[in-house]
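Only one chain comes next, encoded as structure tokens, the form predicted alone.
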Amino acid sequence: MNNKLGIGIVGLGRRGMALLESCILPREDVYVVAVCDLYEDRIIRTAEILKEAGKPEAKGVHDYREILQMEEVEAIIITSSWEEHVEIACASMYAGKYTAIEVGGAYSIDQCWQLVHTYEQTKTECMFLENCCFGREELLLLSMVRHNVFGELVHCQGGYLHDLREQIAYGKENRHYRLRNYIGRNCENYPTHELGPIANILDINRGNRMLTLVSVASKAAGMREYLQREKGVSYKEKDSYFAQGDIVTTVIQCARGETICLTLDTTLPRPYSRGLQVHGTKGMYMESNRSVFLDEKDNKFDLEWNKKWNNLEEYFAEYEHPVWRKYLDEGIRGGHDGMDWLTLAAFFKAAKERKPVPIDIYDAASWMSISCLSEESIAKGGMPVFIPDFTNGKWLVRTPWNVEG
């Protein structure tokens, strides 16, 4: 297997297993050397899946440090709980392994600096697996922005708008880390699905940067009502207390003058959306109705815009991103409408060629920092909080984001 990339997977919960089955096992250029999880049943199930797929047996361990000592492991994929991401990523970089971290927010600014300093000391590449950066519509919008369709950009907004009440309520039964985070923290706990694509559109860390933020949180009522409905009105009050506000709104000011508005909405009934909007001097895009409104072209539909909903389809022919033109020809694979496949494909390509990853440690640190900074702002009643420059000035000279197909 010398021509294949040997990988280790740390964390075999829902996300780790999804990536394994949809994006790793179908590949012929990658093989799993070892897997790690605290729970033995997950390791056993992974062994069964590998066997069923006709793949070589992988070593199963409970301590990720054992994987880092294996010479045949060239790259590590971290899909463990949020709290463990930074520790494992730093250890992996020190071990010289190409490293990939699944998404989640940071618990302190110190964690973000740990990532940056570890990378700068080791020069080991570490990729943040923000799959929404590879979404078809997100890359279409990036292409449209680069073609100046929206003019000078002024404002972007987005959200993680996803009803997670069942997942959170049954966190103990399913051994899911979200439950303890919602009980103990009040913050924008999952900012990067919306922020990643927006950061690329606004050249964050590559000619632009985030300066300050303010965050406010609503009261926490959704989970308590859901738990009492699903587990009975006698459900212990102490077991239904949540610090996490139902709606968290975060506004970010950028160095070039743009603003970003992020919304976390995961504990009230609602349909899924990432709520992406892009506003510029020549027009705007709205994900909620998949529409593009352009000045001079669409003004006459001002009061009857519902007639133009879904007109986004008109723009793919001209502005489809090259990555997706190629992907559509080859055939979409993997989960999350194909985004997962593209994300891991980019990581594996970089690891095999020993080249820089497309979503790097400076992106990871700055995007992850929004969680702990929003927590601080909320605790201070919505006071402004400074966002560190994790590039230490490199944002002034770094080139705009690009990803190859």
Second form
Number of protein chains: 2
Amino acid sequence: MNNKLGIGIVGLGRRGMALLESCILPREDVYVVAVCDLYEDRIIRTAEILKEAGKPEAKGVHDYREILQMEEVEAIIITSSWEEHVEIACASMYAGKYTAIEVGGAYSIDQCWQLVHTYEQTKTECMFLENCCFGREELLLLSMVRHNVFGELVHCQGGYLHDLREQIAYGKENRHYRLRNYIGRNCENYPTHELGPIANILDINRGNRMLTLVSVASKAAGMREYLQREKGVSYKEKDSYFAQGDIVTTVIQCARGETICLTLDTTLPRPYSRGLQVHGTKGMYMESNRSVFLDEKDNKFDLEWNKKWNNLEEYFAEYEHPVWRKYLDEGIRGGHDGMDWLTLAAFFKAAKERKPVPIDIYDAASWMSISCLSEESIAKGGMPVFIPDFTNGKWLVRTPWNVEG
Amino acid sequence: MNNKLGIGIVGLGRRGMALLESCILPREDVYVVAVCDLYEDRIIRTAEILKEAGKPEAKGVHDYREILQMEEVEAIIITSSWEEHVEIACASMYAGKYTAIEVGGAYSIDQCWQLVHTYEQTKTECMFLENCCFGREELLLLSMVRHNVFGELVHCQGGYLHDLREQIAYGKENRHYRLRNYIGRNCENYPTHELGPIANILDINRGNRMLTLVSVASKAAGMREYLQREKGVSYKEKDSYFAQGDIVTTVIQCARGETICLTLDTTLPRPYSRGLQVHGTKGMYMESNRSVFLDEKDNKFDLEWNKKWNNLEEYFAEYEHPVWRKYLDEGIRGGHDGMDWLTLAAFFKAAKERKPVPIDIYDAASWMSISCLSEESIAKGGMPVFIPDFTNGKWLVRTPWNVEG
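Output the form predicted in complex with a further copy of the same chain next; the form predicted alone has already been displayed.
Entire complex below, previous chain first.
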């Protein structure tokens, strides 16, 4: 296909379709060779979409292993349910395909080591598609940190703060994997949207590492009340048991002494936020009111803090990340405020050039491990849990993260 | 003195003088019988202030026990350094004086039990002067909670978020007790400004109780950098060791399943805040942008969250606490946005009427205990620590907190 990258997509739920339509079909340098899903209707719908877009027909299969055997497929994008990510990713690496995994948390530490071992045995690149690492504000903050605006970093916060009650409540109807996870597990089940950018800011796996965590969960009250309200009298009380606490607070200690506080808040009413905070010896940033507060600048004035709200805007001129400077010039594309486009573009670029991916297996393993480690800590009443060094010492020599402009 | 309440003040530092000038001298129903401080210059200064205000002369002593022996003294206000609060409060209760303690954290669990045992033996009332329990916004939130605006409560957050670097750095020059505490201790050293109002909201010691906590401290970088900048070349490197981490995160689990997340952030640049958040099944409040977000009201609109910032203002009309409704009518007085006045007024009222104080020994003991328990948890790498039931079961029968309008 004239130097185009042939790809396979495994998982055609909402996320897979969103990436296909917003970040893959518009590209001329990649084409879809094959798609896979357990549900036939999704495969049929995907064929229709490809046809409508004037794209070549793709093979539709129910078993992802069929795709892995196709030589024309050079790269695999895994947008399946959380539970299948690791198995498929490892199989894909063994098959020698450039591999991209959508985000989620791990179910066991063993799973994280499987990813690492498979990569180390195969040397096949596997990228963790943490789109928030490519967020405009997240990259602005990274740029400000690299310019020492905040001084020595001391503490970061973030959260997955997203009211998902409707998606969870109708999990049977819409075949969404969150429902069963919320019924069965109690943990920081989705840490990477906030942790990924924070890890980059704090040089995690690149000069620093996460050492221990403690995790504490609140009671589970949000879903029960929501279900009883939305599903009315026909709703069965016995279906209202959820293991997942409404709010989970996790505190991570890093090797260099920084702390990271993560919040999961997905089953109570609230506006969407990733709750980013960066605290250093020279200043701080807080997403909830988008304010930057700098020593010797902002504290020289006896202003009300609300006069500073939204002043992050003032910092784009000087500190906009080169990736976003270029992207804004060229025009933002794709979903999630343009982050998805940059993320997949970085993956396709690496795959075409046979180069390392920017968010690699060590990031994937360590970030994903927070889910099962938090589950352990919560189950033990908040006990501190040791976070394995998935790099086996390589974090001491790896250089700080950045992406190309 | 014609039914006036005779009081003694122990501790004439900045806090004692502030209360004297803003909340005691303006009152006609109390008069100062005696004052105590270790430093003679403070006693002399206090005598001058009393004279300038046209008030009767007060006896000035260096040993608080002299004041406790004076029959004319009916009530004692303890505004000494943190380390002396409990000893003086217990001696005051044994002397049968209505006792008020300024806020701070405990150094040991034994200290907390001393307070409880002394009260239970003497039945002398002792009030914990947590002025933030009388804050206008804190009481508004309490009122909204009582009106079920937020539904079933699930999680609260708060912090003592106050850049104290200057006060700490010049602790030798200004004889402030924070310096030695920050050098020697690493803990949530000042939890009650945020925890008091949250405890009232969550019925702690009154139908609910705090069960366990975990506490994690960041590195200590803020004071060292500040001292080196402010004190220049003459500054000795050996004086830059601080045990106290810059940011301490503490997560408390409650008997009814709620979680409370506390943050201490006092040695890095930042604007002042108490960081209050209240999360329930029907909505939430966040102090950092002063927004209320309610289910079926605010999430029906696809508004940007910043359109909701500062909308707390809309709720005062309906939910202003009766205490503040009356106070605003009469005119706000005293320091700290008027909270100090209400706090001392509540103490004086109880003392004059020989009635129970509104923030009692069980509140004092349990709230203060967070400091030494967090020190233990941090020292053990974030281990969960059990919080004693200082009421010995009375929390199951005590009724929810409120103050009179």
